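Presented below, as structure tokens, is a lone chain in the form predicted on its own.
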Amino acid sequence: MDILIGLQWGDEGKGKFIDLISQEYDMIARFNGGANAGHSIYHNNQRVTLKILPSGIFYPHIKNIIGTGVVIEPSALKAEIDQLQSLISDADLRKRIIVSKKAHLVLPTYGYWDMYQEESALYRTIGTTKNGIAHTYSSKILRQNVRVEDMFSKDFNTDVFQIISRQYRELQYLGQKMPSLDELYGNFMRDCELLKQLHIADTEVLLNEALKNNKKVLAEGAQATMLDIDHGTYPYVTSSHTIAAAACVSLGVSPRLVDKIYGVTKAYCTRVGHGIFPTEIIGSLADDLRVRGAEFGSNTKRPRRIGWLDIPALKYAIMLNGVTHLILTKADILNGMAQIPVCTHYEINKQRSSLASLSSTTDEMKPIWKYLPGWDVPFAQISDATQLPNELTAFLSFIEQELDTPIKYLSTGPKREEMINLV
């Protein structure tokens, strides 16, 4: 099994790369998160954002697994499937989707808890997408949630109504505005009917059988390393584990079966919402890069914060994940700049550090910069590594040397074919 993860704060271009290499695999398995993440893919020159579905969904030969570690909002999944079926006339699309019976369901009141907590002075403001993901995971840990397999239980309707009616009363008491309880409950139960029609299985068994029979499996991560609930920039993180090791836990596959670990990073950094961001750029240059790079959330459309490439954070992410292959995206967005700043170290309490976890206790860190020559080249005309300008080749070599990890692929634009193999 190979694993693909993001090395920064998300939005690195994972979906595009997975789309590029998908044809090499028999199964692609999403292992974490929910509808709070979005992987953007260009299909027939149209940009499509996948939120819950794995990125191999466009290929008829690929089985797309929604793994046990994913939390599923039935209405979001239904909308995503409906959107795809309006774009591609493929009657077998649903047959390519396999859902873990142990995956947890996002109940309709959870998003309203997000709204309430984000707007209340009694709670820390995180900058959540308000999809109810954190409340699903917390209810899972409290053992108070329902799973996909529970939809087939005779007590499912009663259990769901009991949970959401209790939460509805609590939210009403707190003053949160919501639709009627009957509407929330009725819509949720209706959307569960579509979910029940999909192939629901013990996906850990299917994955292990596939690997035993030498089938190729790619585990697809959502969000990214610096948003990991344990190892990211807590508390401004996501609610699931995003690092490579989480794929084994969430999919039920032994670490002994892992082969390649792909890590995707931009040539600069972005993040959405609150939290530490030592290399952040403020002002007109950030605004310019944001527009040039279309740095607005795939899911929320929120403008992303912009920063220069952060080598200490990347070293930390590569260490956590055991990355074997790097994929670098959006070097084309920096095209035309005279110099490219790169953070090589931090100064923390007058001490120089070359490896940083960016915890909340290290927010007083001063970046130490190296300025590399920029490049100016028509990226649309680049089809292989021999056509790269010397300045970009030097930039890539510098990153490889600093990180002690080879860059396998370089993205030269947003489309699937705009990617060159460097090794």
Given for the second form:
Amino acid sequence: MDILIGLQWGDEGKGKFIDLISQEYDMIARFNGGANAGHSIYHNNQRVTLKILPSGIFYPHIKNIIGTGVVIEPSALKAEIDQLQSLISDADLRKRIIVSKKAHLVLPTYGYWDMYQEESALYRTIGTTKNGIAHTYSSKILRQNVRVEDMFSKDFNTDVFQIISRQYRELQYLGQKMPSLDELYGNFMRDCELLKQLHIADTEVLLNEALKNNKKVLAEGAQATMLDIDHGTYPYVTSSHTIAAAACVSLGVSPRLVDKIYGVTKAYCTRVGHGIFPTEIIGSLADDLRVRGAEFGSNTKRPRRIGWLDIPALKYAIMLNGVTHLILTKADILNGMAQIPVCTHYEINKQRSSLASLSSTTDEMKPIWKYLPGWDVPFAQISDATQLPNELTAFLSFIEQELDTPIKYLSTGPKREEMINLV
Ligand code: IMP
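The form predicted in complex with inosinic acid is what I want next, because the block you gave corresponds to the form predicted on its own; please supply it.
All chains and molecules follow, beginning with the one already shown.
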């Protein structure tokens, strides 16, 4: 099994890369998060954002597994499937989706908890996507949630009603505005009917059998390393494990079966939501790069914060994940800059450090910069590595040396074909 993860704060371009290499795989298995993700893919020249569905959904030969560690909001999944059906009118689309029996369901009150907590002075503001992801994972850990397989149990309706009516009363007491309880409950039950019609299975068994039969599986991560609940920039993180090891836990596949680990990074950094960001660019240059790079949340449309490439944080992410191949995206967005700043070290409490976890408790982090020569080329006309400008080749070599990891692909634009194989 190969694994693909993001190395920064998400939105590195994972969906596009998976779409490109999908042909090599028989199964693509999403292993974490839920509708908080937004993996953008160009299909027939149209931009499609996948939230819960794995990024192999457009290929007839691929089985798309929604793994046990994913949290599923039935209405979001239904909307996503309906949108794809209208785009590709493929009667077999649903047959290519396999959902883990053990994946947890996002109940309709959970998103309202996110909304309440983000607005209330009594709670930390995290800048979540308000999809109720944290409440689903916390209910799971409290052992108070329902899973996909529970939809077939005779107690399902009562269990769901009990959980959401209790939460509804609490939220009402706190003054949170919501539709009526009947509406929330009724819509949820209706949307579960579609979910029930999908192929629901012991996905860990399917995956292990497939691997035994030499089928190729790609585990697809959502969000990214620096948003990992333990190793990310807590508390400004998501609530799942986003690192490569989580693929094994979520999918029920032994670490002994892992082969390549692809790590995707932009040529600069972005993040949405709050939290530490020492290489952040403030002002008109950030505004300019945001527009050039279309750096607005694919899910929430929020403007992304922009920063320069952070080598110490990337070293940390590569260490955590054991990355074997790097994918570098969006070098084209830096086109036309005379010099490109890259943070190579941090000075932390007067000590120089070449690896940084960006723990939010680190008070004083002073980035140490190296300025690399920029490039200015018509990327649309470049189709192989020999046509790359010397400055960009030098930039790529510098990153490979610093990170001691080869860059396998360079993405030069949003479309599937705008990708150069370097190794
Ligand atoms: P949550 O995952 O919605 O709870 O949000 C927690 C943090 O993770 C917030 O800072 C979000 O902006 C961030 N986040 C969640 N999903 C993504 C994603 O797919 N891309 C980028 N940031 C994300």
